[in-house]
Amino acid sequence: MLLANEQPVTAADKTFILLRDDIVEGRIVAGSKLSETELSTKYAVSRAIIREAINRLEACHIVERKANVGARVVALSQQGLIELYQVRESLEGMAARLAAVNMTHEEIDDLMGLLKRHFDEIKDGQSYYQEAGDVDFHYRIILGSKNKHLISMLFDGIYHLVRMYRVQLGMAGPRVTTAYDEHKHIVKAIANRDAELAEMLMRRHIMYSKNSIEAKLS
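Can I see the structure of just this one chain, in the form predicted on its own?
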């Protein structure tokens, strides 16, 4: 999945995005070792380009290096989830608070339109949380905060690790409907310019999401 501000220009950019998405979506298994030789063959690029991509993925926190082991994909764990979502709850809560103040009427209308399309997907029985829909919802609110430091901390920091947990251990069944309802209330608070309520609802929404994923890890 390409983010809105991503325009791959070089072979290194394209390889980074392909490798990142293969890791996030589980095609390269969590916890597995990354071989520069094997990856250079798979993506038909030089080992130098693979090395650069791995370095960038390490900065995204979805790859780690260990002494005498080399680079490997991070493992998804209960403790890792708890620590990640403690940070996510705080930062995205702040983003919702700022979005209630800083989003334009047009941006809020677009967010409402996005939510309407999500409702149609749920109604048709599609797996809302396995697709990019939920990511787009959170992504737009983060951008709507208009705070470049917060945006960088989320997108350049934890965003793809969050996606990794959510895509690979995503929600199904009743949680899909309740999560959609939570989104609806968050958007309503933002539209009403109720910053305090928007933050509280976003923090609660992320806590519920964490609980749902944690149940699958335990």
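Right, the form predicted on its own is done; let's see the coordinates for the form predicted together with the DNA.
For this one, just the chain is written down, with no partner chains and no other molecules.
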């Protein structure tokens, strides 16, 4: 699935996305230094383009930069993952709360349809659910919040980092069936326009997910 509706138009846009994906997918290792000149030859653009891309990556917290020294890809740590999920719990909880108020009936119906497709896939034993389906589910609810800041923070910022942890610490894996039930209850709360419950269930859902990942790391 394609992230947000970001259609790169300028060279800086394209380079930003290329570089970001190379980092998130681990082709550029976490913690490594980003040399502007090196990258400019690698991606065949001028240093100015690379600088703009790096600046944007810094805003996403994917790289850290020190003045007159350079930029490094962030290092992954258990502490970092925990902090990330704390923010996710907070923001996505609020997203679910707002979605319960702001989603249209059609959007809710679509969400239910998505859930049903997931159910069928699970029955058939397909378990690529986690990566694509789970993300898709969360996306719709976040969009359903209709809150620009929330949407941007999660899509442009948090989610790429989450993905980076997922890919590089290698966590496809289970929690599929239980996650499905949690999703179902969240949708039900949203359909009932129960904002309070929707937020609570979403927060629990993300907490469980965090705990599951943490368990694997230990």
